[in-house]
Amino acid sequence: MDFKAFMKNFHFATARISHCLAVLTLSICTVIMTQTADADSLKKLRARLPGQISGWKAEPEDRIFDPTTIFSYINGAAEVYKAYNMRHCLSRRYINPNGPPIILDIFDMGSSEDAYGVFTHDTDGEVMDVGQDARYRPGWLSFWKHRFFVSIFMEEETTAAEKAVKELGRAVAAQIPTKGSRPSILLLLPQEGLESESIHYMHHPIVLNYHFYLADENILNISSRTDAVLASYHREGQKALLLLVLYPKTENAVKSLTGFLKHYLPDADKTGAALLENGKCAAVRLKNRLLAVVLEADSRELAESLLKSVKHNPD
């Protein structure tokens, strides 16, 4: 190799290395900036939280948890929050000498979609006009707003504590100025017979198995790159459970369809329907990147009607 060729290759290699270093630096900076923004977002909200409410006063020190340390706080449910990409959790205790402690937990989920998702993990309770989609069960108020999921509960239920919990919920929601957007995959659900309280949004198989056990293995390849929604239907006295999974690419959906038929519906006919051991019907249909699965329905007619009425994704 002559000197000119050597120098040409040398400059080319140097340029490639410089480019790679620049990309790596940008990636590191992006991660740091994102983490800082997450912390600042919760930090700003924290500064606006009430120090006292209806006779309950906040303890001097709040606790902050990240996706690792959250297990030391709520070990039993921490996996659920991680499944929705929890960034940070702020926990604050309010004390009243004449009443039970009230615990406020604010989870920064990073996006309104994940805040909505973790909220839908448990939607039992009385509907309240607090934040977005608030629910109140005896001793516990929860809601989502923007990128935050808020949980407030009392260690012992009393009339005064219930009043304080609800007032605290309104105060917290008022300090979150932005409303969140629900996941767009919800727009693909058929509306006829939809039981809105049954909707569960997810992108992790552990959450799906919690609401409907499918398999030990992730046969539908549900991941952070997919959107999934599970919902119950009631039409003309019959019930069904519908799952939609939207994949990044059509080939991902095709692969998942193949795995689902092999491991869950091996007896499916050419239309993708099969009779289950419990006498119910299951069926599956592929629509571009969208896989629609009736996990169980009281009749084949209902299963086929649901699949037919699933809206097509933009592809």
Given for the second form:
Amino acid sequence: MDFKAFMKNFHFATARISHCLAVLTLSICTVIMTQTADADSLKKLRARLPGQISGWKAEPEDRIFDPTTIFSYINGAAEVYKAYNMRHCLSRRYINPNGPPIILDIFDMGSSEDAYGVFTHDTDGEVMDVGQDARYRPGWLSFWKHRFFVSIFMEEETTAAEKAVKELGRAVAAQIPTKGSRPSILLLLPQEGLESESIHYMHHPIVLNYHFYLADENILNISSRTDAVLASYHREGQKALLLLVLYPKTENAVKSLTGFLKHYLPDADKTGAALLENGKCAAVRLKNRLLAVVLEADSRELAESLLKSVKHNPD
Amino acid sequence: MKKSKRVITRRDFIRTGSYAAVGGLMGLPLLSYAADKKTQKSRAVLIRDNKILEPGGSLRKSNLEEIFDEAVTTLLDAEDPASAWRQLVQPTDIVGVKSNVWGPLPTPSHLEATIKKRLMAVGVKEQNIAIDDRGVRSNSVFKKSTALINVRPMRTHHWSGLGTLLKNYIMFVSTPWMYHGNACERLGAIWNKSHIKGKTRLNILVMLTPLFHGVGPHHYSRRYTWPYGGLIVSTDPVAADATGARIIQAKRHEFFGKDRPISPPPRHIEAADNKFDLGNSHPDRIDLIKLGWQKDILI
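For comparison with the form predicted alone, produce the structure of the form predicted together with its partner chain.
After this comes the whole thing, all chains and molecules, with the earlier chain placed first.
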């Protein structure tokens, strides 16, 4: 190699290394900036939280948990929050000498989609007008707004504590000025017969298996790169459960369809439908990068009608 | 996904009827497989006392000691508690009592103290007894233990369906989250690890105020506990857990007024039987002795 060629290669290599270093530096900066922004966001909200409410007074010290330390705080369920990309959790206890402690947990989920998603993990309870969606069950209020999922829990149920929990919920929601958007995959759900309280948004297979145990392997390849929504339907006295999974690329959807047919519906007919052992019908259909699966329907007609009415994704 | 492994799907469970049965063992799939395999029955004692809890909910300590002794004595066909415990441990044993400190529903400290008293009555030295939960991996007594006593309250659990005696050993591994997949089905594998296997002499499932349903991140509300006033005692953790699971399921059915299976289904109980061979989960293979208060026994 002559000197000229050597220098040309040298400059080329140097340029590539510089480019790689620049990309690496940018990535590190982005991660640091995102983490800082997360912490700032929760920090700002924390500064606005009420110090007392209806006779309950905040303890002097709040606690902040990250995706690693959250396991020391929440035994068991912490993985749900991790499955929805939890960034931080702020925990504050409110004390009243004449009542049970009230625990406020604010989870910064990083995105409104994930805040909505973790809210849909448990939608039992009475609908309340707090935040963007809220539920109250005996002893526990939960709601989501913007990128935050908020849980307010009383250690023992009393009328006064219930009133304080609801007031605290409204006060916290009022301190979150921005509203968030729901996941766009929800727009693809057919509206007729949709039981809106049954919607579960997810992008982790453990969440699907929690709501509807499908298989001991991730046969639908649900991951952080996919959006999925599970919803119940009730049409003319018949019920069905529909799952939509939106993949990054059509080939991912095709591969998942193949795996699903192989492991779950090997007896599907050419339309993708099969009769299950419990007398229900299951059916699957591919629409570009969207896989629509009726996991269970009371009749084949309902399964087919649901699949037909699934809206096409923007592709 | 591993290509060589056969994928177990919901349809496998539907075929065995475990997702369809009502009033049976909802949430304990594939139990029928296990029933066919085993020939030897396990004994479990369920004992209850309707006066064990004060009206305010505090524990009557003497009643607890009494039913605990009666359960262990009956379980081992012994004449008295001392001779029963002599069947379980030797004076030379080093004994770890694996307890549970979960805030809302811990193992009652008086039960821990009673176990310690009974061990010392057999001749086990005090310095050779430790009661621990989250620190078992670094506890010097547990590290050199020759025997384990397993004690914890029964409750629902977000990932495993139920917090059971089988699940209580998750603190013996450094990576508990590795066992959370598929409703913690693989928990039984922990019991076959060399530092655990064969050491457990007695399992005590505390059913005084079990938690039959969980809400919120902390998975607890007093509303979903009830004064059952019981203990389940067995040398077989699977038999004790399966019995407790049936009671919890029956309570859910009664409370909600409809079929509401334990969610997620506590697969680890069946798997401990079927896959890890740790005991019997099927009622046909459990010789269940019921003592004491029978009202609303739910099994």
